[in-house]
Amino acid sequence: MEFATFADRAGTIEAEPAALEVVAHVRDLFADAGSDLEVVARFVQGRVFPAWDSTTLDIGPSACYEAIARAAGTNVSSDDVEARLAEVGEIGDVAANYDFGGQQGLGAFTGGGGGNGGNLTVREVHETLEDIAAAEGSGSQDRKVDLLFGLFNRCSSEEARYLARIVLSEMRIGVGEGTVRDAIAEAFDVPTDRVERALQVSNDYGQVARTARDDGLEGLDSTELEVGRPVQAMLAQTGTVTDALEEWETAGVEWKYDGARIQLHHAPNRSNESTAETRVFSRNMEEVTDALPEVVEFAAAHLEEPAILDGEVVAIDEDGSPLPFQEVLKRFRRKHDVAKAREDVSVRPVFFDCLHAGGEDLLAEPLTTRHDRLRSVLVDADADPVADDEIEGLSLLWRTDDPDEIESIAAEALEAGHEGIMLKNPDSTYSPGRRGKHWRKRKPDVETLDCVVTGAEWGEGRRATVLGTFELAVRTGDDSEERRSAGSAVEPQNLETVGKVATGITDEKLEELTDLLEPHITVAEGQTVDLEPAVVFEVGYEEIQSSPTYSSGYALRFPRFVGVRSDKSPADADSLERLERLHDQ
């Protein structure tokens, strides 16, 4: 498929206001995609690689602006592109305003032929983006810009619009995961629920689209989990003991750990243990194996069969007592000096679910069955009988219909230094990526909020070089699983402000936060900056008040900074619906 055809179809989809018609347009696009179906199914969502693949282009906005400027002509600079972006507000519209093609030199080796005659194909775009992602080492950033310049140099205005959006993962045409799921089902005449299951298992929309087309229902039903390929984590919502027991009669109860979510994939080699493949992924499916050698060592010591386990990694002190979540983050994203970081902060894994074991997928099994399988995975088959609380790495699961017993378990969790408890439906299956009513988290006292940072202010005096006050916002929309079909991006217009936070932040932390947020500045006016929605803060507060000051209609009273939730994307931040619920309570 020519990239111009893809861009034309994307424009049609973007202009369509009706959701059902959007699905129909995507369906027709898939039906016509031919050998490029896998790539098209990702591109239409603004993805270059499968959802489970942590590979990135590693090319930021400034590099993209430079490539656009070079392709636009000698009289255009990256500063000009950025200035126009501040006026227009969206990089695709900025790119489409330039007349590309005709630049000589490095663009030629990509097959340059001018903006209207390059005959750029979807396959060529994808292969070049793969080359950009693979570039590393000395001079790699210049190489990335050269390759991207070569693509823009062959683009028409409309092609440039969607190329820029794909590069920066900002497709903005109203196509989310649910749209792609429904379009696959319609394009290749297969049931939506079977497409949904294959997507949950594979986490690869391109692969599922090809499978549905080439192998039909039989191919979809044979799609299985694969050790080493992460799936989205099942999520919980806030709930009460009363609600849980009314709905389920009997509840599964676990301690809620103040750690970071991990998914462990382990494939032992029985003939040579040193060649066992162990990979660890974060909640967002980013690989964090190198940062967490303790988890790798745990797998080598305790797992004798292929397994995919869901759990948390918790920071601990010398006595084994849990430390706050912020200590975990000191290890979780560490790429260098891991040995030194390990000396400073120790971690241990705790697992509460088993998604796959010994070649058998367990997503469709009830929670109780999965937990029993987890126990058997972690226990030496030849060992003497052992109690659950003696099994290293196993999160205990109580099953009870007694509210008083649940309260006792919660008190024990808090006394042990943990956050609270999880309430789970014992009969529930594992639904990747869904935040349903089958898992509920219950914490004591007032909840903290996970807020998107949408703006900031430069400090004064000795803090003049750092951002010191941060504007906070929550998502509009609800907490249902349907809203996740819109993908991981959150548009600024879908965020409502709830206040500002400047309390609880040390000078050292302000420097770290400034380094983190500066690349996301979109507009700077005097002391104030606007930020693209990219970073999530956990914020404590004393009360939620009605207030006309902020666009949400609410304000946080005495907000305090708790930490950066680097394990969460803006799509996982708290919603206005939850804010209203907490206010009413």
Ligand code: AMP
Given for the second form:
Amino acid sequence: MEFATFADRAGTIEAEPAALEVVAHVRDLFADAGSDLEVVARFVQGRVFPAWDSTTLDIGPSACYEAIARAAGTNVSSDDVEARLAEVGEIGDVAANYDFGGQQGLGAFTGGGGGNGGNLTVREVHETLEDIAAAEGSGSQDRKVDLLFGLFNRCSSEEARYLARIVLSEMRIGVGEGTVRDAIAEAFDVPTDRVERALQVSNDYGQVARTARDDGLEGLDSTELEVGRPVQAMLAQTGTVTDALEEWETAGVEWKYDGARIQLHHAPNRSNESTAETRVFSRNMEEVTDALPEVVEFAAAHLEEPAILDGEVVAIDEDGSPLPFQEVLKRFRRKHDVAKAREDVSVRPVFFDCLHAGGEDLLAEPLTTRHDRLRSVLVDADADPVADDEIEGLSLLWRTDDPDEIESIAAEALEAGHEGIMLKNPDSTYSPGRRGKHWRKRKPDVETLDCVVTGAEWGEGRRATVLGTFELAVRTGDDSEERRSAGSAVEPQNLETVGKVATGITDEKLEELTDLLEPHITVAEGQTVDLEPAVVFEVGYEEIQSSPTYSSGYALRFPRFVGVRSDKSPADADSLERLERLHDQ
Ligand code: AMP
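And the form predicted in complex with the ligand, for comparison with the form predicted alone?
Once more the chain from above appears, this time first in line as the rest of the complex follows.
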């Protein structure tokens, strides 16, 4: 296909306001693309390489301005190009406004010199862009500019418009991924959902378009994951325990690690361990293998079959306890001095999903099956049976319909220094690139409440000697600063209950709380005790509901213990007024 034809079609698409018509134009473009279909399917989205490929042109905007300036003539400088860009706001318009061509020198050696376009093909443009990407080492920036100048020098205005946009990955003709998917389906008469699946698996619009055309549905359906080629990561929405349990019969619950997403691709070589191929990708499918030698070592030590694993890399201190996210960033994209950086901060991978194992794709399997497979990939087949929590690198997956159990998992996660929990639909398949409702990160508390502890209950069985459930209350009456700073005592009649908290507390903490509260017991009746207002708990919750159950007229939904506010007296606890305000919000 002539590049001028591509530019002309791109212009038509850009001018088309109706989405359905856009699909029809892209469909026709694909149908006419012949042997350039793969490239055209990428160019139309402003891509030079497949989405999974982290190759870049490695050419910055200023190099592009310089190439444009040189092609535009001796009286144009790259400063002029930049100044015009500031005025016009878009590089395609800037490039299209120059009169290119006829520049001598390097333009000639790439075979150009026409200036009015018409002799450049899509293939030539693509091959030159590949050469630009491949140029490395000293002098490579000059060589890149020379090559690009050679292309612009042969462009008509409209060709220049789209070349500039492709080079800077700013195609902006209104063709998104959905449009390309629909256009492939229409052009080659295959169902959209099967195109979609092939796209998820291959991450290459060019390949999928060609497969749909040349091999039809059968070809699309046999498109498989490839170890070494990254897949888009499945993403999470925020959500609540309430929603999760309402929608799914049981929820899958995992710790949420505060690190950076990784996708590990491992292809072992059974005869020679040192030639195993291990690659690690970021959430954006960028390769980060060299920055994370610990992950490569982990794979060599633990993986015996080809696998694609989804997980998180977490920074750890000397004891193996997790460090904050910022520490991972010191390692994540590092290109130089990795060994030195590793001395300062080490990292460890934790895996929560398995997309491929032993030659089998698992995207369409339910989460529980994928997690079982993950477990079996990480466990040495010949070793004695081990408990899940002893398997290095395995993120545990609980299944429960009990909100209290979810709260205690969340408490343990926080206790262990992690961020919170993820709630996952146990029956859901893996949807690459989707921020669906099957994965939910538990919404952080909007605002915690500081409540006075007004009562408690002794535990049962093993916990009979500790207080386990705590009644919470807020203050009524005067909310003025004056009164609070006066530190006046809060009388029990000035407190209204809002709920009970029993979750989020470890055994050790329960003992501590019992010691703290026992001296304040005023009435003991069976398992229940009344407490004089003395201790303030900070509590998190998912929601404040109107409720007749407690005297305040409100109830905290899923309250959980955050900590003791030893710096606060009951007079500093939150008031009914604030509770009402938060409820109304
Ligand atoms: P966010 O970055 O806040 O959108 O939260 C989603 C991210 O949490 C994912 O992309 C992962 O990087 C990370 N994460 C940590 N633990 C898990 C887990 N158990 N399952 C899924 N994602 C997790």
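Each form is matched to the other, and the largest set of C-alpha atoms that superpose within 1.5 Å is called the rigid core. Residue numbers count along the first chain shown, from 1. Note that the coordinates shown come from a computational prediction; the quantities given were computed from them, not determined experimentally.
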item	value
Rigid-core frame, C-alpha of residue 65, shift of 2 angstroms or more between the two forms	no
Core-superposed C-alpha of residue 565 shifting 2 Å or more between the two forms	yes
Core superposition between the two forms, C-alpha change of residue 544 at least 2 Å	yes
